[in-house]
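A lone chain, given as structure tokens: the form predicted on its own.
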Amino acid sequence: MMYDVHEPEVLIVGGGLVGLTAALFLRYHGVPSLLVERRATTSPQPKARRINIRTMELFDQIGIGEAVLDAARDLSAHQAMAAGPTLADATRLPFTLPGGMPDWAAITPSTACLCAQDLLEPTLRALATERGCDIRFGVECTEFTQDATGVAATLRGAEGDTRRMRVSYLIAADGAASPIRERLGIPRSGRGTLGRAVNVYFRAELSNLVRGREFNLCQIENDRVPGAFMSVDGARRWIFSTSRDIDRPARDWPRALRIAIGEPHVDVEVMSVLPWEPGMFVADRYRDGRAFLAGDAAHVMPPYAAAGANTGIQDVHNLAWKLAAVLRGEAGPALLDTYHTERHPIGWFTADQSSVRTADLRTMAHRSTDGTAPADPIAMILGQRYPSGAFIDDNSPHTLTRLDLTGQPGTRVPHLPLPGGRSTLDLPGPGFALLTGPRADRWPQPDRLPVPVHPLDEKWCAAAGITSSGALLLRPDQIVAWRTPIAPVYPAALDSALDRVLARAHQH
């Protein structure tokens, strides 16, 4: 036996962000879960690095926000973005956001960072396994089958060894070319590819050429080496990303980011090329049978909106709770059918977007490369809405032109600061909560609802578009699930949108 297995419900496959954090969060729900990856370890290579507000309001939700603030300490003060001929004359560029800026504060609890990937993914493995996840690398799915009941997968270990075990639900988080997408037959549409680039990983000491100009991004504008410099912890370790000249030999790397530098003599370690191709991919079903694909297994898109591991780690955000409640016998199996109904149309838009943004830091924001209007940047992050699914829909209007939280139904519930540094976003979870205004004794029978109930004042009536004794249903994932302006006037109303929720057969 290659090792022993406490009766895992679901079989994670792949051991990247989303993987991780598909563990974590079906811990934080207390479903069991067995996390394989076939790597030996994590990711050496930087790659992702922005993790926006919404992911850091879900890593706050299960408590792990400080200590991915923590591996983003050397990247604290590398916000800004920049552009100039070369590194060493580049200048910082205004930050702007075509809504103005907003009021950080009253918009969310949370702060977004920069974490180089492979200090996050060593930070959510270590997380997982303090937290009782079962982690597994060095080990892969090499086949596995479905039937009406579960599904059966064999494992291979590092030596060969093998073992087949049986688990409810699959989540396939294996990346890009996902195995386990091809062999369920799902096919991807999309944008395509949408150009080539390579990415040249290197070190050098340029932390006192960038001091007082510290960033994030800067832009190279030359014709002998165009490109953009990608901090990786702003001081040695440095990507170089360009479409220019991608089939340059490695020799002639260190070279060519002389100049791109503009200093002549530094010193630099090239310690990968990687080519890559840009391009939007989207898998037609984010569900088979048992089966479910999440990160970039379901969505492929150009990280110029820094969106593909933000959406991924919210794709598994949405399906763990899921998840848990069918397995625990709370909700019907159709809610399962949700998690696609309610991510594929985000993968795709999100995809969409980032596919039609210029790479120039200069216009991304604000113009895109086929006349496609460009989505808010913080409407994109926070205030997306479902089109349909697991809530109850009530047909009140919703813009991404800007961000439009006032309580619709298929939205992040809208922030408000509660005393004790709290924020309504840590009121629902692991369960549903129920906020009202102050007079929730209005409410039929209030003290035999069947969630926590937490009465709230005037302001986040307004806010909510309720009044006094109206109330927002959340689901465990901070979406509201039901609104109603004024208490319902029978006693089984929240049972009832709880039934419609939930997916659950009988109605009251």
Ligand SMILES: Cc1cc2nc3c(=O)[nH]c(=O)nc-3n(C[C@H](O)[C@H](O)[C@H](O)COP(=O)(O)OP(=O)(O)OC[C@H]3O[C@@H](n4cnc5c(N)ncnc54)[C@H](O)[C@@H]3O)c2cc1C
Second form
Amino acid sequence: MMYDVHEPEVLIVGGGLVGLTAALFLRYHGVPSLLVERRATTSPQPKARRINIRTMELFDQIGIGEAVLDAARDLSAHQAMAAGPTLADATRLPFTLPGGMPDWAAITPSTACLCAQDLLEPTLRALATERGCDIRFGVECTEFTQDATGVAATLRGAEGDTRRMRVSYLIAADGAASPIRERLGIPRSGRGTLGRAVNVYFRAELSNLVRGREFNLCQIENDRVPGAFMSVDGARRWIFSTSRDIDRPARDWPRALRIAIGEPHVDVEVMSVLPWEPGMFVADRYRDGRAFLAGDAAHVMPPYAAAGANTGIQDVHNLAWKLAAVLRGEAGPALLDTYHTERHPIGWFTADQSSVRTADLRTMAHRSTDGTAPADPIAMILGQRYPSGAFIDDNSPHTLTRLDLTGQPGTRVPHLPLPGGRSTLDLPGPGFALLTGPRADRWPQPDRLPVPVHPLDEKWCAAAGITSSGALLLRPDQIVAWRTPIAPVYPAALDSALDRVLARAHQH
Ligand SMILES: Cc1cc2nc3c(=O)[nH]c(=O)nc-3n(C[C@H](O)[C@H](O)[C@H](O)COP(=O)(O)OP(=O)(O)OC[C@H]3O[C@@H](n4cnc5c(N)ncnc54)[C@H](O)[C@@H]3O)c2cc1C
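Provide the structure of the form predicted in complex with the named molecule, given the form predicted on its own shown above.
Time for the whole complex; same chain goes first.
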């Protein structure tokens, strides 16, 4: 039995989408981690497919966006929604969003994609291994304890061999049932279980049938086998999801699928039948001492807004730079409290909005099931604002009824295209960045500022709510930490802002 002291620094339990991205984000910040996953392989289920724009921005920040788009290429032409009495008779639905379609290039440098989880997980695993992350499949974390200085964990390999190790922090990316959350006794709140459904994953050669009508989701509207088809590779692999007849025996599914497809003689091979329950369960605390819950361990939500995995990936992006800053001694340990204060309200809001979305493709973006006002879908993905946390609030107005990113502290920095195909989103990370107007020379001691300075033009200043001598201080995760509309007169103003944001005890 080995006992390693504080090497690596972070233990990640769970090798799903959230655990694997946690390893990649920590690597980007130079933090050595060990990821353990009790399964022998990545998930064979293609559950999550929509990788949203914000997640792609984060992947682009650490240089893996292209590899993810490459893994997603089979579905690059499958963004549309469709509906009809059978797949054979379905037609595409007009693609609309409340408020109309945005000019994507004006709001983000990144591209959302559809990449089934059974393709994305191996892609992330390969990228993490390539980048030197220590990823161990077939290893279970069976026990852990924590004290004031670290976490002691017991790991068991597939052969039954055990190993004790000690780390500074633990990330529980161990899924909806989260044994770690249960052991910590963290309760969950929310709307609870909202129904029952089944996903039938099958193979059938349907490329000719759908050619010219390629779709992401195709709603089947008939009385015999209603539900929705989802494209997995857009040609041979599909999912049929329904909340009707969910206890149908596996052997009867091929016949039912042929009815929904509308082709009585097509060959259908059912690969798996996965019963699942849409529901909303949000952990009351995302942090317990040195343990942090992330992904489904922290929040479970129905898939109708395609937000579960995306929210989880965004959790660990928020956490990684904070752990790095504390481990390096650049921030006070209280910075880690802001993981809960920032991410819990986002998890709650996103799970709640996902719970009141209807599964009906014809109305889902426009209507809720219980009268709750639906947030603007783009605002929900890109435009949320942390209510409090590691930033200096200026109480400026903000709404989720449309995308409202104008440099408010606690929001993602507004995107502005820069020369060379770059964006303002490329300026922070892995460290902080100060985005100033063209008159940064008005700052006291402009050559001695403690973070890299990027002077931008007047158009940018207008978009960010500052004058030509003002600035936005950006955190490594592209969130605005501090906004000063004009150059400060006090030379240590920036250091003081950093002290507050990083929860540093000494004050300038
Ligand atoms: C039908 C369906 C469709 C969906 N569609 C979307 C979508 O389009 N977009 C989206 O964002 N989300 C979607 N989701 C949600 C998404 O699948 C989940 O939110 C996501 O997979 C959660 O990832 P995770 O890494 O947090 O957890 P998991 O994928 O559950 O991973 C947790 C891992 O931890 C491991 N583990 C647990 N305990 C231990 C231990 N003690 N030691 C070692 N390993 C352990 C488990 O084996 C597991 O592999 C969908 C979900 C469903 C069911």
